[in-house]
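Taking the form predicted alone, here's one chain by itself in structure tokens.
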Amino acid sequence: MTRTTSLYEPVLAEMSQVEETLSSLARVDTPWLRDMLAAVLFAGGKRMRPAVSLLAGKFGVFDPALSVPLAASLELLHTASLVHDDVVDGAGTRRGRPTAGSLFDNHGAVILGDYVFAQAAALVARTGHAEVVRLFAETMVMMSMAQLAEDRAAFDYNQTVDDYLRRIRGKTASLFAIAAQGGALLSGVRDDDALALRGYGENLGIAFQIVDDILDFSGDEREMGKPVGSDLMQGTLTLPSLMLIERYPDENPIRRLFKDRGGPEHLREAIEVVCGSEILGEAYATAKGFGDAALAALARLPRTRERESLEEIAVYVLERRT
């Protein structure tokens, strides 16, 4: 058993169901389309987002006829967001695999990522929930402005955390949010509750995003699928490298390698310096800080086995090593 089937163990057979639409829609007529779809829905991502939204439904009378079309279209959004990601990005892999952009050229990725999203928006539209459809826009526009603000800030020197934290939430942490409270409300649970479970998606997002940023100085290349220090050469500020600046505001290797645009030496120094200080440590003060805020949310919610199977869900995320 692998460690994320663990732990979504409470809902490996509605996961299945989850697999089993997303390989539907991979069952087109046209086989350009059909291969294109294959690359990005089955390129190894460990579906937490759906599992998140399928045991917050669990809270309540949980339906599934309901909850896996939402628990997919997250997987959709996710992955569509990825694809142009990675356009923006120039990125030839992702995961180890190479990307849409790198198999089938920029144009054709970015209209296969818009694809993605409408099939995402047709699944969500599926449960009939006016509120979840709601949530499921406003994440849309939540995500694409975060998307947006990291664009328009590359190789700036002059952010702050805040900054980060404000473009993290839109960017990652507001479709674990959406993943919770969307799952909960579709089975009923009290409004109350489904904002505790919301709380605790945008903290678990936001922790998520945190050891990946901490993961592209320190992690493993080989098991990463991506080149160690690719968010500094595309000239997107995160958490360990802003504690840099901090530090060294005036003379550090981050300045000197955004005001040449790229290059592999100062790119190599920054690393060093940030992985042979207290900074990488500091950094995951921070995301463990942000998982004890996604296990507080729980606190209200009843000691079931997929209570626990969220709070292994958070103690995993800061554990992670890809």
Contents of the next structure:
2 protein chains.
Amino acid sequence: MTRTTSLYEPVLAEMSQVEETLSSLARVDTPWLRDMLAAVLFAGGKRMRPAVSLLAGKFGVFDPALSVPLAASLELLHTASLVHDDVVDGAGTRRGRPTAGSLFDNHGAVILGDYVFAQAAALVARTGHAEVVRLFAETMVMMSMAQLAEDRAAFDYNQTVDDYLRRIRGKTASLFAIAAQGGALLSGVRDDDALALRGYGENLGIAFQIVDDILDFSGDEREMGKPVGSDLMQGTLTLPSLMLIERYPDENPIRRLFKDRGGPEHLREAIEVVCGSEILGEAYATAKGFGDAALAALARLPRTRERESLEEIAVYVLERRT
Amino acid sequence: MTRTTSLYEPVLAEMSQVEETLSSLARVDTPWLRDMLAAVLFAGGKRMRPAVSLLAGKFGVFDPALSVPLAASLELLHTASLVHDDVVDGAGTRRGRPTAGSLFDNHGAVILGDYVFAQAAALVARTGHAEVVRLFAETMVMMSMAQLAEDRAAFDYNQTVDDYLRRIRGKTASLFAIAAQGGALLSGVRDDDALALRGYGENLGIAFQIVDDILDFSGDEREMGKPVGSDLMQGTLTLPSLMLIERYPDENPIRRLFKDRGGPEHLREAIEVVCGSEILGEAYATAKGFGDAALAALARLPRTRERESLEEIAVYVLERRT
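The form predicted alone done, now the form predicted together with another copy of the chain:
The complete assembly is shown below, putting the previous chain first.
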């Protein structure tokens, strides 16, 4: 947390309040629910969405009584979607990490995720800001729609980089986008500045997800806490894979991997080919393009400590190793 | 539908608009998503929650542009919770009906449920009514909390009728309660009348769920579309079971059933003992008590066709066979 903590410097006090809000949610009377919530809410996340939201709020008249609930609700929305994403399909698809579904059970994890979604909705409702509430619901729609599309596309070899970008825009970037825009709107930031901040959030989110997908090939398994290649094992084509397929459409290890639905020898080969080529560098350049777009979106805003912090976050997202 | 259609007579036009709203949600460009939505949204539900909500709205200045989205969102919230409730835990727990999880797959059903939740949230946000949005989120919290409690209590023999009533209050009655109260608030009905309508909805919901749980013992498998005893098979103790346990705490077939986690011969015996005793009649009397409380809650409201319709619904809920 050291690295991200210093990144969030202008909003550290408010980040503590977000943490306190999350803790208070986990302080329920029912011991088993307390344990479940603690397991998913305090699993070492970077709290990047709340931070972006709070920083964006500082461009207007910041009211912690509104902005802290929104920031916490965005972290909850993120958490709930992770919990649901980790629900497995029986013995068939085993995901690479200890899932909420394995800590509890599948059905329990589903309802726990619903509970966290509901608390997110309750917190955002507390802002009483109709437009932010509307954007929040719309974000949930976009996220689940993209997740459905990703599910649907599993082990489908016929996908393009455009399909991928559309998916991560919904799955990941939409939440960063509402973080920045919603945070700004709550503080009464002018609509055009709030839209600029939305642009920052969206591009940041795309860069973030691309780097995530690169790290699934090149990351350190111990630092990441999950085995490399878990996307491919689940049949998910991300940017590096799609770049490999575009380059060698007829014959490549991913084609073979998908044909036999995840043979480990083909997986190893696919990872080696991607990591041994220039593909990761090019995928990284694509991410950097979105990171630059995020920075460019900030250009119209005053040069404050908060803007600097948002800029540093955009740089960090590209440099991070976990 | 004939029976329920005539029940909803004062709001038939608005019910068509609710149906149209739901249909329009299912008219998405993506064929597979269209099919998924059609499968869960048009599965022959009674649309009781939207009807209650619309009827309650008629006690004030009714605006279909607000009340129809709320009514549709309540049906979506109900649908989403059913979809999630049907997600199974691997081969271990097989539920008695063709589930969304079996029509699609577990993970797909989870995300589909999220999508339907999100659309529900988007529709309720459209009302722009801060208090109704807040109540909606609170209802989601109560529903998921109760569902978690039910999960947690599966195959736990040490439960009381009070535990059961608390659970169904959250799981089922909270949604009927917001249907009535929220519908009223949107039409500017006075707070105390809206609370009376909430009381109607809550008591109606409890009666509804008790009858549901009675039908799980005595219902016709073909009419119900699921095998009798499915609650007990899943380890869920409902009112009839709990009454049996209170009567014969030390020795009864449910105790034996739970000990070996669902042996079919103990299940048959448990159903026979419950159906052969006066327990179902007494459970029905309990349901009728809540039905009467629902009717009593309406006493302060003007004697309109809509009130009559709400009264008929309370009677129907007790008489229904499916």
